[in-house]
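Coming up is one lone chain in structure tokens, specifically the form predicted on its own.
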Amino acid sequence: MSAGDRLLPRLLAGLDPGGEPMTLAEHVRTHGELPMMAGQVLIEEVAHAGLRGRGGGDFPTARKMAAVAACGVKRRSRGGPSAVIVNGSETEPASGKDRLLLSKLPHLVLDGAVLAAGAIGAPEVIVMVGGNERGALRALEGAVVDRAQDPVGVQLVGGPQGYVSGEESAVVHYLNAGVALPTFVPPRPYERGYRGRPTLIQNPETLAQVALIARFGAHWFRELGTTADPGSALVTISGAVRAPGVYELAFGTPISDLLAAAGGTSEPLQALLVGGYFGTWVAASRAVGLRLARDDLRTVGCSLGSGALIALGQSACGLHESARVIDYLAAESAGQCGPCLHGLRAVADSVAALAEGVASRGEEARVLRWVGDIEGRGACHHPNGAVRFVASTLSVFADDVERHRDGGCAARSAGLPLGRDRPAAVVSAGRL
């Protein structure tokens, strides 16, 4: 049976979670040979599929490819090629999906990168991976050796693991022999990125989806999901679930089914963090009635973001956990602008005081005022994501603030992952 004949798994078809990376021969047996397509044909097929970026930006993939291709044509008239960057940094601590793809299914990602390079006229693909992700680097090294006949060259680069270093302008800056910190835009990478070239930056899951669309077509892709949100997505589910890991699920799947796919909850829930640490807390009573769909998630002010979902059990303290996260985000500031460097630290200190029950009356109002002052004023999106997280914390855990002020909290730690302490790449595939 070919991958085009089944519903789920798609991206994770043929995967042995505890085994070695899928070999090229196994990959071809599972998905078939990689078709070589004219660039405009591929871009149009991706557009018909309705694929959007899976790295958190949610931007239409075909529009991004077309923009780079157009800029590339102009540049080639003056001399010089375009470039493709696979952004496998995955610096979101709550996510493990891209690490999984790179370490277990490298050929699917490289297929998409090779196709994208052909579509935009790039002679080279650069794959950026966190420098401490040795398993992913080894898998990619072996895959590149096996793909010597690819029409483009592939360069592997290990990068730093700071939270902001995965932002696309930070990746470009690092590859251009700079520091992995976000830079001011414009120009955007599609106009002038790697070595001044028009550059397509996509995360591994997005390119893996491109590889499947090229093989099986836009109609096949749309057999899953909804009209507005077609296809499937990889979601890293952690926290108070019995089988945390990376799951492939169709868009439109109820959140309750996502939790069931992860073995069900290990205790009653009080909230879900949707979208990772740039995401939003949602009260469990509201979250379980939602679907994995943009319109549903917008009704509670959130998005899927990096594809991370954290279930917070009732035995944990949401305020203490959130204080740990905002302290981490403040420490991860690029240090390039005042709202981020000083503003986030002040917010983190105040949230910590609220969690410890030592804050003065009116501290919540002060934090929310700072949140409004910080939003939209940073040099990059880091402060925006951080204050969105804080605003949802003070909304969902408002009762905890009063309880802590009246007598503290003895709840156990839920141990939300920070820095390199990420969830293991346990894998399963949702099935319809």
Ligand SMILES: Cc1cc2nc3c(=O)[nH]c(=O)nc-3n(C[C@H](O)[C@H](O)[C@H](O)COP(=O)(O)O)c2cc1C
Contents of the next structure:
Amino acid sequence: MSAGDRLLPRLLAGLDPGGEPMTLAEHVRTHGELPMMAGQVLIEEVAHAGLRGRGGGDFPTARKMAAVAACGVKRRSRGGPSAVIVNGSETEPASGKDRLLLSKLPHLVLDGAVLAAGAIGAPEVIVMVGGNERGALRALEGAVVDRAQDPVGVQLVGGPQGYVSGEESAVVHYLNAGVALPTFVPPRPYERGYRGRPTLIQNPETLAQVALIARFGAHWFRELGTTADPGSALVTISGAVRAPGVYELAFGTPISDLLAAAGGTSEPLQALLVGGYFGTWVAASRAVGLRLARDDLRTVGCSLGSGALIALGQSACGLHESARVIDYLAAESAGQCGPCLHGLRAVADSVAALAEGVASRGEEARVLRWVGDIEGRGACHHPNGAVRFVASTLSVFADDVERHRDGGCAARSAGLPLGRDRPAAVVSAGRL
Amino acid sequence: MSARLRVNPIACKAHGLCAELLPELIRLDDWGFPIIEDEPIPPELLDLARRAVEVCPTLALLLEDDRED
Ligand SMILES: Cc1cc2nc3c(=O)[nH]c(=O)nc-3n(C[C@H](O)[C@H](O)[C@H](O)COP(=O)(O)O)c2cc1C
Ligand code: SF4
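Pass me the form predicted together with this ligand as well; I've looked at the form predicted on its own already.
Expanding to the full complex; the earlier chain stays at the top.
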């Protein structure tokens, strides 16, 4: 049993995964009234809590809030207020946690957004819902009607589809000009974002955590998790587990506990993909001994990212699955930057050739050289995540690369979710 | 204060003039796009760096002062 048993669920408290969105009355009964607090006090509490962004970037949330607040002060003398954007794009195909929060627990996310707006002096919150996700939009519409007394305006926007559209400068670009493509930074959104204003852009889970920290404090937040990674987190686990879905766990929970909570594995595992398609493959033998915390994950060169994990069973071919994923990521390049557009395509074609056993001599070395050349050379981090994924593929499935040289392989496709075909099973939600 | 070169990858159209002018700091990748040494520009190359910035047809090459954080 994990230490968190007594203390979880937090975010998912009172959740009815298959049912209606939680009403405002149920929400207040579960968590208590939304506290009103001075901006500086909230930012300090979030800083003490040690909260980091849950959209994949791991950035300290209080620092971002303080930066926007500071830019806002400068701007206000020139008459422009700041803004808060809830980045509900969730474009990672292996992730389902933001959809779960927005569609079932909208008030928790809106509480956090309203609190953050108060803290940075923003009169407006914009909630961006990726892929025009119906359930989330409907739940949010209902929630906004019930929250007429909120001190800030809340605007709901159905956003586009596409991996890169969730990147923060792309979100701002879409809201400003209807173009869901990243822009060259700086200026970053915190300096100049929505309508040119200093803009705080956060992941829904990050804001949901803010809503709880405001109520119960940093000390409470730190009762779960590790010193370096305090609190709880939502993870989406899919693949070869019996009960794929979204789970809330304490940072520091062993991966083996997560697998057990997800109903156990449906077949022996060969590897785990940690951090979604921007993430890193870890051989199963190494993964099961790891805890979900940055200190542990760093030893195998990965991070939890936005919390998506995929368990790959032994009947699947890791190389083939990875070839599909990198092909998808290459296709999802926004096509604006040469190294991303041409480089990812070249890498994807090479990995496909390796998987099909038709690679030329030195193909792997060439891919690795490209990986090094491409990293850091896009306007956004899309190519960085993609090449990191490829580097881990070649290292974890090195034996498969050898085996495929002498011909194909007979493994079944694990059918990892790509693009729209997200895991249907990501509706169950549970706790550890 | 030191300066470095940076490319706006959205604006860059792989004309390659910069790499021709300043091979000491800029090479091209397999697709013709510049890879720039992420280092302060040595004083003796500063003039050439300014030239490279001027000749880029898409104004994609930028000379930026190092921020003192
Ligand atoms: C290609 C790409 C796609 C991204 N997609 C998302 C997304 O769907 N949702 C999200 O919250 N963050 C996404 N991000 C991260 C955002 O740029 C940003 O860091 C995040 O929304 C900030 O919120 P946080 O600090 O609360 O995590 C993406 C980043 C990149 C590079
Ligand atoms: S790096 Fe790729 S995804 Fe990002 S802006 Fe450039 S082309 Fe688009």
